[in-house]
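Take a look at this one chain, the form predicted on its own, written out in structure tokens.
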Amino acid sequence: MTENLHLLLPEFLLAALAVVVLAIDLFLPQERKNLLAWLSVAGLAGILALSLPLLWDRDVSLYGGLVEADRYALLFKAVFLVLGMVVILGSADFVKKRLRSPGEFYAIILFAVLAMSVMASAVELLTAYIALELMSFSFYIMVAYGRNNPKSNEAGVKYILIGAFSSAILLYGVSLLYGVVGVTRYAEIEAALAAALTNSDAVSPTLWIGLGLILVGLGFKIAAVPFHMWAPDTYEGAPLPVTAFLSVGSKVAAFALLLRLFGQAFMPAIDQWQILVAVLAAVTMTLGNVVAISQRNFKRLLAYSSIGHVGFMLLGIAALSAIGAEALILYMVGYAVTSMTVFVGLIAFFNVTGRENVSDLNGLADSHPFIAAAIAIGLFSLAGLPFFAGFTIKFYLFTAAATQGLLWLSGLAMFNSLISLYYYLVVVRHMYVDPLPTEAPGTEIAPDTGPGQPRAKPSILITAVLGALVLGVIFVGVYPFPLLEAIKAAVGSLLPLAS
């Protein structure tokens, strides 16, 4: 087993960057920490690069079966890298203006980054859990980060008694299905669901208490309703970069954990659970979309916005087939760059600002063209308009779930992606037709001077961020094929017989 160990070279490589970043930070003037940012960039594109090689085309067991190095694993491992450097240069700015001992958060960030490659990885539920629980407490700190916010402390507070509510409920999920099965590995919770159905007079009802329990646990983390009461408030008191983060890496990497754990624990019983999965996605999609359009601060309308696409991923479970699987990953890759375009341009304007209610956006198109557009093509491919990342991978979602069976539930995500339209053009309004603030009626504030209004053109660095972010979009939405093909690929590791 031993001579395998090499495959997880990169996560032991993370840890060893997080701790290389914390330890530089100790000595850097605070005039060249801004250099952190570039020293965590740097170590997150090595680990990609070796990453890839190392990984193509492997499937091993490690550890005694506790993880796994295969296709789906890489694939994810290389989603989160780049996610990590995405929000690192985001936020670099943010960062340098905001907040204190930016070594300490560059450092969180790649522990978490760390705990997301584990939670795609494992293949047996305490291995999976440790790996969730690391990625939860590092957004409790990154959440209550701004410690001169009385809303940040108040956010964090809410988001880690939710959190440490949610983990019990998991853990005693975990122990219940234990209790039942004796085992925790995925296959063979596989096995003995499979044996156990065969007799159905011989399951306890303890068995579906237990998965009733790890849904309801793993519900909280990804902020389904009616489990998303956290989401609105901590996401509106976190640093803006972090509500990034979260509502962007702590969905795919949950996610990435809820497919190979329903694909190949859980599957036996999909007749037991599709429904409860597919009522799930439905009441999740619904109440998000619908409240999102109540809300005035821009942080919450993406919070109730980010629990819509919650119910949209949720639809993929309830699909859970070789082409359902392929459809949620296309989806969740695909959210995951339509998401940080929106939130890196909302960071560009928050930082010459400080502002964040819909309202202040009035006239960004007049002071900051770029990051107006670059705002208004996220929010139209999170609408699922052509062209756009949204539309191809809400295509591919929504058929997958036909196909199988779920007519009704991919016409209730179309009639809700057309609310989503409703307040995205809100936005979209704001910055396009909305004139800008005047100081007394009848005299205009020049652009770059009123209230709420860029008073500083944003960096070159969060500038190239958005053009690339932007770019991604478009290519996503027009030639996925390349994409897709990697997505079958690790979709046969995670499904072989389906596929």
Second form
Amino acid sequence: MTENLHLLLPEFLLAALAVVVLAIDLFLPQERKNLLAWLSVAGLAGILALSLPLLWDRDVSLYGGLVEADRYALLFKAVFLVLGMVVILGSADFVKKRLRSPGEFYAIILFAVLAMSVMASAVELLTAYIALELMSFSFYIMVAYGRNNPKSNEAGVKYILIGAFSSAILLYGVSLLYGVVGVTRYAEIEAALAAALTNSDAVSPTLWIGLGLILVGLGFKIAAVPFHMWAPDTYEGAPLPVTAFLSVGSKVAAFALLLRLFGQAFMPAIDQWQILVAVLAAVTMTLGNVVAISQRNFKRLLAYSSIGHVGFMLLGIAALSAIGAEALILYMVGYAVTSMTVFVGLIAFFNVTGRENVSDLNGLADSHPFIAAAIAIGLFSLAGLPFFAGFTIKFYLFTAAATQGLLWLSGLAMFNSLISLYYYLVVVRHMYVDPLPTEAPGTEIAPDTGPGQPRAKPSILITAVLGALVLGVIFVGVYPFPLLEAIKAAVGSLLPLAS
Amino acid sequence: MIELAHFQIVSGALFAVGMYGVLARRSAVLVLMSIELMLNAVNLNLIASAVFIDPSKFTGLIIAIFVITVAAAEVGLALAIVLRLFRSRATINLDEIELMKW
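Give me the form predicted in complex with the partner chain now, not the form predicted on its own.
Below is the whole assembly, all chains and molecules, this chain first.
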């Protein structure tokens, strides 16, 4: 047991990196805090370079079966480390201009990345819960980071109250489940469930209530309808880079946890929960996409659109099997790249204008053609148009669901994709068709745009990040096969019996 | 004879009271206290289950200790954020916090 502890080196190093960033922050003068962003990114890149060879092709259980160092965990670790780099690089300009104490901000991002990688590798309920809470705590702080912005405060309060409430529900479900089976490791829960289901009359109702409450608690965390009411407010009020990280990172991590939990612990009872998850998916994708139509604030629109995407991802949980899990993981990766493209584009836009309504995007194609093109590519990809990641991931996911007997849900998902195309196209129309606003009276002028230079340029850094993300979107859309190989290997260690 | 079910009933009642508090109270601090009630219901359940179901390993007791610790951290964080809200808005009534609609 103890001889394998070096396999957790990436996690140890992440925690150490976060603490080092915090410590260096104390000694740096205010105007040089940007160094911390570069230090964090270099650290993340180093950890990624270390963990790939260290964990390649392993399937080891650590700490007596609390965490797993397998290909599934490695895939998600790589995703989260890259995501952390993108978020830090994409937010560096924003943080410098608009947030106080940047050092702590980067350290908290690093803690969140640490929590996410543990979430993907935990195979025991308490470990998974602690990792989930570490991630949630990081996000509570980051959402409320705009200290003097009343909207950010309000978003923080709503988020932490709902978050703590949902944790209590999740824990109550865990306690009921533990009260029936008496174990907390996923493999032991699976065995106990399978044994309980063979003599089906003896299944205690407490077990089902426990499973249901766990599903509800996690439903709050991923913002599935009807547990989504915190999401739009929190997304709108949080500082923009935090919204990006929240909508991508927290969702992918929560689904990584959910997929492991349902695939490794609750799999024997799939007949019982499948219809429940399917209905949840149907309601979530429909409400998310329909309500998004009427949104005027771009962040709020993206919040509802991400609720719609959670519905699509729940489709992958409902169709849980080797092929369903592969499609879901591909969807998560493609969604992460695509969504980050839109968000980084929005951050670049916000950096130069200080606005975030959809109508403020008017004429963006004339004033900042590259940002407009990147946002448009991201939106087309979210809608699922071919040649972009969105088409490939939706194709695989809907096909997988259809082959698992959820044809009605696949049909509904396709219909919802059509709805989403409408409101994404409205945004594109604002950027490409509507004219550039002539200097309207009374508009607030962003800090760095004096009256003499109304068209400030986005920094080279954020343009480069945006370019890389656009390439990623097209790469996943046109040539997803190397990624699929990695995902197949990951699912091989997630569901060894199913494949 | 007192069995596990008795503990579960008490814990269920406590959980229901807490949940009612979360949904009905309008003060952020009282909502937090109600969440604490829900977490105490969880702890009661865990400890009783550990004694009755899992007497050799006591996993439930360990989970309960972790839950207490995490709850303490959560309250600290939540109160800090609520305090920040109070400084900027001079209210912690959740009905009056509506810059953005729920």
